[in-house]
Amino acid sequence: MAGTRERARAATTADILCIAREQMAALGAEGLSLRAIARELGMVSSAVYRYVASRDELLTALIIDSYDRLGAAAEVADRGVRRRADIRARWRAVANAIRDWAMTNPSEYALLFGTPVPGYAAPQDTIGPATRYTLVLVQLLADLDATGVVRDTPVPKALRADIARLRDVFGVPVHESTLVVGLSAWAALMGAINLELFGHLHNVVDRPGALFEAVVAQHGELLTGGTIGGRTASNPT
């Protein structure tokens, strides 16, 4: 009996999240309404609070679910590259998976990376899911370091404390210089997606996908030892 109740609760919770995603797509995160969700489910408004205590709790559940699905997309894309030593191919696969997820789920991407929802502060529960997709990228950096590539990329003084903290947070052995290059690639990747998704490339480029491909290719070269701005990574003999 307990198992039946748990399955029923899980199914109702999934329905609530599904309707909430539809609300976000139509009205944005600020338009979320537990009363409207209850009406859609055929419940009295008080009944939905047995599953989600507040709008903030619903937002948290949506954020965790979205980060988990984004992370899963990145993980699947990375695993799909059979040649594990081909860091550039893995970077390209993961980058395209993140963009594809964003374009398929624009309102959820906006919830994660767009304008913060007024009055909402994300709790600690969201931190683990939020790092899931970035851990895929950090593992790429660790695997790159394992090949013996040496960089002369300096660590900016203003970032040294952050770099040290991030190495502890991720718990993956990555050289400081490699992490600096990786952060630059991550910033360019997410920036390119944001510019495209939020309409900032209108009247700038006719094919946003082509610009994205150029950004990914350029930083793939930097990650794997190519040259950008005159700086070259070298492989020790």
Second form
2 protein chains.
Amino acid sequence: MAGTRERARAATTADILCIAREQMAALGAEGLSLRAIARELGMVSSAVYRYVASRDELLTALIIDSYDRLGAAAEVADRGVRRRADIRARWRAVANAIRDWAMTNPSEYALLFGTPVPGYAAPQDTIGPATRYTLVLVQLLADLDATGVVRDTPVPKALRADIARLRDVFGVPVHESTLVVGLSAWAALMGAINLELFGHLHNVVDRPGALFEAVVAQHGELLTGGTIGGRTASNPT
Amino acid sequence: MAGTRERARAATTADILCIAREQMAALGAEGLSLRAIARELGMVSSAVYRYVASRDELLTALIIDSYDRLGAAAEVADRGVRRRADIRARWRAVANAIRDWAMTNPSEYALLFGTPVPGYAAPQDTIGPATRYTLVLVQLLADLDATGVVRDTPVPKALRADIARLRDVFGVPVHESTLVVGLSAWAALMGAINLELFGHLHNVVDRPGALFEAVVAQHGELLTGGTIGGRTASNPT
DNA sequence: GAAAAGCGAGAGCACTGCTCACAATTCTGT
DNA sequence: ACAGAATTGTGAGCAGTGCTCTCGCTTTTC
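Alternative state: the form predicted together with the DNA, after the form predicted alone:
Complete assembly follows, chain above in first position.
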């Protein structure tokens, strides 16, 4: 029977990834052990090396898969908003999706956005899937630009050249001022999730999720609102 | 000679911490090895257990020390601004100090704000030093309030109760709207540093530091500027 | 000066990633 | 159909880890 071997190989490879994910959820990326996986599979430890070259390679596979799942979650959240022109609603949806994914898969989120494994340079294979969730956000900015919102956000001169690259990479035309607020919203989003998920808010705020809500609301306004800065009556100008 | 033993003990304890820091800088927190420290000290591995109870305890000591250094860096940066009323300048100074500290001590920063060690609940000892750098930011908000800036930033109702705690913890009176923009700025700051330091910008922007600059500039305006949102001519209301 | 406390050495346990030679199995080309 | 090749699992083994325990030696304390 041709292909039997291939199917068996694919099956145990999938088993290994599955067990690895469970192990990571239980003990963190640190506690990922090939020997434990082998035990779980009823094999001797050296046997799993027939399927995965090293512990780092397994980690890389998990990273790629996690990026993919996160990207998928962001995409379905964005597509779930019927009124495509309501950028603020889409931003909220995507931001919440990313946070929800992080909260339900904390170890995988930590694998992606926590401390990088030292001496472990992300292989080229990971940068593709990594851009998936980012692309959702960039597309949001492009669609926002299409609605004709004008911003007087100052764009630091030094940033223009750097930001030009983003257009090239993603192939989406976005105004510089939009990119600035977009990048800022991205950073705030990830920062809020990190602070909450990694337990830095326990002594600051009663309900850790509060920070996230505030950040999303504020940057939602910043993205779609328009003007920021200056020009308040009590501003001592 | 009385106290000889004590001084020797303090000396080797300091040596252990020092070597541990070097090791972490070289190999990351993952690569911190008590046996390697013992080798470096010319002792047998079991001897270092006279000075440190376990690897986790060493990690905790490093965390406390790192929080302390970060807090000190933030404090001197803030104090370095002569015009105390120039909140924006102080914000820039503190933000830059935190980023600089992170860039020059990446492994220690990762220890504080990266993936928490699984199953390792931050001991009570760490929460004191952890608030030191936070206090600098909160004090900034209090001083900002004292300048009389008025904001019409909407404060989500659900946040009020949560935020009240911050006042209690730090004992500094701050308006709710100020706290909202302050927390948001904090999240954005940490998010930008994380994204840059952990290498998530390499495929997005030419110069990774660009995101940080944009975030600091924007939230500097948000903090000290006043109004945000709405009210633009082209805003389709 | 004797008792107590602290310190370093060394052996040992259980665990890890990873390699290698060997045997059993399955696939493939003629 | 059968021989040769490729694949898969086994078990031993190496080097490393955190940590424990006992045994002497030194310093401090009473």
